[in-house]
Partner chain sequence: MADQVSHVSRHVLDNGLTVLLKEIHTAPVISWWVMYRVGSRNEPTGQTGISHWVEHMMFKGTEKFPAGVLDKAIDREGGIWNAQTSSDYTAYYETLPANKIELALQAEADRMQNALFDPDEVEAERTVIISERQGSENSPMFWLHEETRAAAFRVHPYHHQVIGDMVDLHTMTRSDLYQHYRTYYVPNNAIAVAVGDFDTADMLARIKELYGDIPSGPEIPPVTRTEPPQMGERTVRVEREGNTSYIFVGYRAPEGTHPDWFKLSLVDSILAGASAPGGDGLGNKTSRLYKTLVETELASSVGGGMYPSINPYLFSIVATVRDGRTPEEVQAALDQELERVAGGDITQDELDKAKKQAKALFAYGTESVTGQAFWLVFSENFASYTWYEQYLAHLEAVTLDDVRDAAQRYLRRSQRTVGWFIPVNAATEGDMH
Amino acid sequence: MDKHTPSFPGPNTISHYELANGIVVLVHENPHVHSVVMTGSIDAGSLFDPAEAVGLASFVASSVMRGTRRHDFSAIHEMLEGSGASLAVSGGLHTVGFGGKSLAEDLSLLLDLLAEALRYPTLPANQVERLRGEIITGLKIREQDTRFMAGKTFRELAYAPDHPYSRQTRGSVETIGQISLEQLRNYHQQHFGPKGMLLVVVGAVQAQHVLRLVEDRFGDWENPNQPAPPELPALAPFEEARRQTVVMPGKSQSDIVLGFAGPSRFADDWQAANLANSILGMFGMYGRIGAEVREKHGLAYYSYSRVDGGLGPGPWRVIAGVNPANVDQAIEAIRAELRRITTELVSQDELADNKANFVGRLPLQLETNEGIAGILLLMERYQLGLDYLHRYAELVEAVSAEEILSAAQCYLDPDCYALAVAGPEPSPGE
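That sequence in the form predicted in complex with its partner chain, only its own chain, can you share it?
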């Protein structure tokens, strides 16, 4: 039925520039829409947070839209919301990310406000205090969330305390309460800069015009103090299972996170690990784990696995929400599947199905501006090359069942894992 077989974005349709100060800009023209989407990052994530001020990078990122040298809080948001546009800056582990969307004719407004927020935020004291209270309220709400508490506890078990991956990017009620205005301003001054900045624009725009707008707003940005991202500490050896239960009175369901430190996106076996994860806990409504835990035993509303594969050894986790009485049974079912995927070759049928899914889902992922922008950002961040989408099918097809087994054995272990459970107190008799 398809009349068009549009080729995926590639070297001929993605415009790629590097500004003199190091900012990399990617633009993809999509004339079929009215909007434009912008996304990107700077190298100022919570890796830089001092141990006593965890949450600092995230707090700064959330503050920069609260007022700039040219516009106060009300003016910034009046301009955005009045035009039907949105722009947000938020802190992550490695990077501070930003994203915005507007009608195509308002791209210059988005870029103006992004440049002001990243380069010239004033971090006004009254706004910072208002924001602090909002963050603390949000953190307290999370403390009552079983899913969040299981995930947080898992990180503390899977990574050593000196590893940044053991921490919460958004910090805690205690650390956020103590961070001073001076710390926020110093952090911005030191860490926000053009080195490592990525900016992707996709929509009803012309690439040359976008480049001029970006050059005008960011071309003269320099920060000689901006440090390179710190090296991550080596992962601590893991010799036995580590388990922790968080009792949360009044809750009805227990959340389980069982997992490991996984591969980075740069790892040679990334594609094999990604396929292993799909077979384990994603494909066909949550893979083997979904079939065992949810479909066969009816133990859970959700049970699936995720491999993060970011800039460092992010987690590879199995996540499940189960009735408190079924926690042990669900954990055993999950471990049985971990044992299977680390001891047996996956079948040729499973392998073919999962490869077909990886390749076949691209048209849907690339349907919208957001989808294209997201993939372009990953292509640049992980240095996959502008022809990545053209090579993608080949890369996926090349992975063998033996490589999948080997990747699973490298990262997963049914006997030696980090396990966090958060849920209500056990009933009497259990």
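What would the structure be for the form predicted alone, given that what you showed me was the form predicted in complex with its partner chain?
We keep it simple here and write out only the one chain, dropping partners and molecules.
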């Protein structure tokens, strides 16, 4: 690993700037390819959604490229298609994200259109209504999906109703149907601004040239009314298991989501929790859970675990798709693996194999401009330092089996959990 480390992006190859209005720009020059990738975010996610208008932030984010002061919907997409470029804006829980790709000589076009979309969208009524119909149709389709409904119900169980993590970023059929054009425009006016904006550019560009382009398009952007992200409500620990079943007639499969509120990416034990999750339900064919629940006992079509580790205490959960007749058996097998990882040290072989996987896959993630840009964005968002990639192997190798056990015990409990099951009518006695 050490021999590869100097080629990783680091303090000597990542240019880091902060504009006077607070926008942070990172540039990594990669002259070996002719393309350029741009990615970033602004602090305007669904954390700000009022309870009666859940999905508002996501709706706005999806609307901003439907027309701007200079170009209508057709013109925007004709310009992108004419140069073989792509650009998209989407809403998330904490942020509104954006990303695009083009030939290096078309970076100015990408930045022009991004600036128009973020700063000067017109949110034309006809396009907004068309988009509303598309969103509602998508939501209705998702409501017929057992995996989606299990995940939605899990969040409602795992987080209090006043916690933003309990809600769906895209909203519901009811809330999207009631959001007015005035609400969309007011949300944009209030929440879109430069404070907290991150912009990463990677490709066949020169850093100083990129900075001039960004400064020209965003340097005068101000929004004195832009609010700071709200504080997340405190989490109450689970005192017992919480279970809910969503009956979906006509389905042939049941989906299970069993989990907890997990660590944020800022938590001191994040890396230990991430390795614990890999051992539990990710490594190889989905770790211990895949080996026991799916392979050994044949109780699931798929089974794995996931720890989100975002800006707040996102979920740490086990997800499985099972034959409805196997729901209770699968749940007990999952709980057995949770009990094992919270009571026993992982073996040195397991630990070594998972560390090797973490370290070995990093160079593969950095083979493309997209991969580099995504990692640089995470490095800045979570304040990991420009030398993070150079330190990564050392950080992973430093995690001990005792720290993995401690992290698992901190967040996982085989007896107190949130459990959602979505599928056909339960069999008698379930």
